[in-house]
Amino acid sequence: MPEQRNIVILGASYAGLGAAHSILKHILPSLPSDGPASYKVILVNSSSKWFVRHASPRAAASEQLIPYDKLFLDIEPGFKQYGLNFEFIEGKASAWDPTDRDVSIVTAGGEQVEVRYHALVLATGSKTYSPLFSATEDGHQQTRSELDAIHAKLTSPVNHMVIVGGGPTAVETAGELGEYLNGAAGWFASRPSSPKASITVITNSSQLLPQLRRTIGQQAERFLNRVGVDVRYETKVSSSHSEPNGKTVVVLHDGEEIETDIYIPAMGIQPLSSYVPAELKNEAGYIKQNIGTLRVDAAGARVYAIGDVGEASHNSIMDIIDQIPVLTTNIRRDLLAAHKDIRAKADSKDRVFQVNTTETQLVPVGRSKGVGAILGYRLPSFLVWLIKGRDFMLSGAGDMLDGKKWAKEAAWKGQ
């Protein structure tokens, strides 16, 4: 009877879903049917649901704007098409042993299981400082609870709010909450006529959206002003703490204290890599990898890292979309080479990931405005709204979940 060789994928967000569908669609059918082995894809995730995190800024304002059934989507139904070639495990990786080539998984039921792998894809992604914007290592329930909590606060009078960060998440969240609470300015006004809440975005940068040109960041500030949001630049937050009255005190680097009704840290991310041996991570916790091939060379054969958990990522969905074809090509080569001899190495050419350095970012600001650029070309506000701001791209989430996004393998001439 052929040996079962597991292709294990840790994480089922954008990177993990893309990797699983691509391997199942384009690699397993191409592997020889003869030989000593059969193959199975095992997808491991801390939750049975995919949290569509790119829609979280609007979801933070109101469940009516984005219902939970569109934000938390069941993972398994999208993989039924692959039959016995696929297995889903709801659980999180607690340890990984590259020498024995197995991963320790704590299941949702509390059981610890050891999963051996022939190939391993590390796609556990990252988490934000606020659970509002990402699922945690323990699943999506904390994110849902955090959304419930902020929705409850928004039903009470909110006089003041602080949002920390100057990137897309902070700007989008400020725009959504500003418009939800204050409405938007009229045609010939620069600010709403009767704002209910004072909302301040605090950033340690000298501009909003530093990955875009300064004039686009300035336009974003004007759009924020239209929904009653002000911006403080070059200001660092040292700490924050909750008060017995339910308010939060935000302490700035110069000692100034700001008491606020709602405090949202929307700056930066942290890689979800606690299960990874220390020698395979850099000082920031990202997995050390070959930036071009996406292999984790120090972890042995057929180990790869994709998405936000690896050094190659610049923490964008576009990076992940560009990495999936690289992974597909290189893991196919490695699996084919090892099909009859696991010590063999592929003799064909690697596909190499190249970071897209062009100015590309779309940032809705409220429910009718937006700023951004694609491939270095600045887009007018209505196009940003049309592409992303209209529904925060939820209409395309189903294609990611059921694999239609990866139905065709990206062409490559280097084989």
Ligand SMILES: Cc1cc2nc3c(=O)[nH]c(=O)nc-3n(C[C@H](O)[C@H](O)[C@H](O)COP(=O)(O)OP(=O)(O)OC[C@H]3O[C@@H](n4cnc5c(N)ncnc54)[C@H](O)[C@@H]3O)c2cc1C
Contents of the next structure:
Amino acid sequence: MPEQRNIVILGASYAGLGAAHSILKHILPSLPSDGPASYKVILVNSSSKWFVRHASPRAAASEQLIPYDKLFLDIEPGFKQYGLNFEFIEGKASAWDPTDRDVSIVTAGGEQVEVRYHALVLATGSKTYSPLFSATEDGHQQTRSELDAIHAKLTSPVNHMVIVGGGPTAVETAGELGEYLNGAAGWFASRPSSPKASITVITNSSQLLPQLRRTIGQQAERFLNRVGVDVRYETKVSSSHSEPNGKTVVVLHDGEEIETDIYIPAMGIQPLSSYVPAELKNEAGYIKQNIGTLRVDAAGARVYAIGDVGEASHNSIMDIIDQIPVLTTNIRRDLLAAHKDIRAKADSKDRVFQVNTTETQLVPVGRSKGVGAILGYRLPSFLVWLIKGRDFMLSGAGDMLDGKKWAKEAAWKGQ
Ligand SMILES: Cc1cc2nc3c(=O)[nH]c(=O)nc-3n(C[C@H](O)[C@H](O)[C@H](O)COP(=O)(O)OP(=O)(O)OC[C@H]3O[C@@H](n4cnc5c(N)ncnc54)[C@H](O)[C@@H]3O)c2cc1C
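How about the form predicted in complex with the named molecule, since we already have the form predicted on its own?
Next comes the full complex, this chain leading.
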């Protein structure tokens, strides 16, 4: 029997799905084969479902707007096309030993298995402070329960809501919940005529959407006002606690206390890297890596990090779309080199990832408006709605899941 070489990918979201499809489509067929399935891609995810996170702000408002069967998608069917070259494990990576080159997985059935790897791709992403916006190392069930809970709360009268954060997650969520509860202002009005809930966005910044120019942040505020949402700037939340009556008390940095019916912390993220040895992580918990080649150089040969969990990413799907071709080229070189294949030398250079630093971000605010810019060009509200706000880009999720998004390999001058 030829030795089986496992290419193990941890995490099956934007990054892990893209990596798996690209390796299966563009690398495995070109590798020297000692027999059937001498290479195998093993994709590990803490859930059998992919949580389509970018649609979660609208999903928070109502299941009618984004049904669960469009938000939680089965991972395995998209990989049936690859036959014996692919295996999916529903389980949580609990430990990683870079010296022995194996990962410990606790499967969904509770069994602990050790999986040896020839190459390893770390793509376990990040979690948000509110479970509404991310799956975690424990799967997607908590997200689903949290969605159920907020939908149930929204069916009874909600007088007051606090959303913390000034980035796209906070603005999009406030816009969706504002329009759901309060409706939108009429043609010549700046506020809805009879709002049901007072909704406040609290940000410690002096503007909304700090990655965009100030005037776009101001436009976002006007659109939020249209759905009955107000913004408090330069205000820090120091803590929050639940009350026996089901309300939440939010404590601000100056001691002010706000009692609210619904509290949503929508600021920032934390990398999901608890299984990674401490010496391979930076202070914030992101995996240390070569930010150009995406290799985790300190972890031995053929180890890579992509997506939110690595320090190269600025935590966006756009970064991942730029990283997948880099990973594909560099992992192919490394796999061929391990075979002492002459083609590894033919690929004379590593491919290098470069973060897109242009002003690029699209932020729907409610179901008919939006703000944003692409490559430094400000977009009118209608275009933001057309590109993203119309369906929160759910129509593209299927292509990511079944690999059509990665059908063609992006050309590379170094080859
Ligand atoms: C509300 C919201 C909206 C967003 N909208 C946009 C947008 O419109 N455009 C954009 O460019 N970016 C957007 N982003 C950012 C984008 O969602 C992230 O950059 C992206 O999700 C990162 O993908 P990932 O594959 O690296 O990790 P994640 O999407 O975080 O997925 C990681 C996967 O790994 C699994 N996992 C974690 N730990 C383990 C473990 N130990 N073992 C096994 N499996 C594990 C998780 O369950 C999950 O399935 C948004 C983010 C949020 C929070």
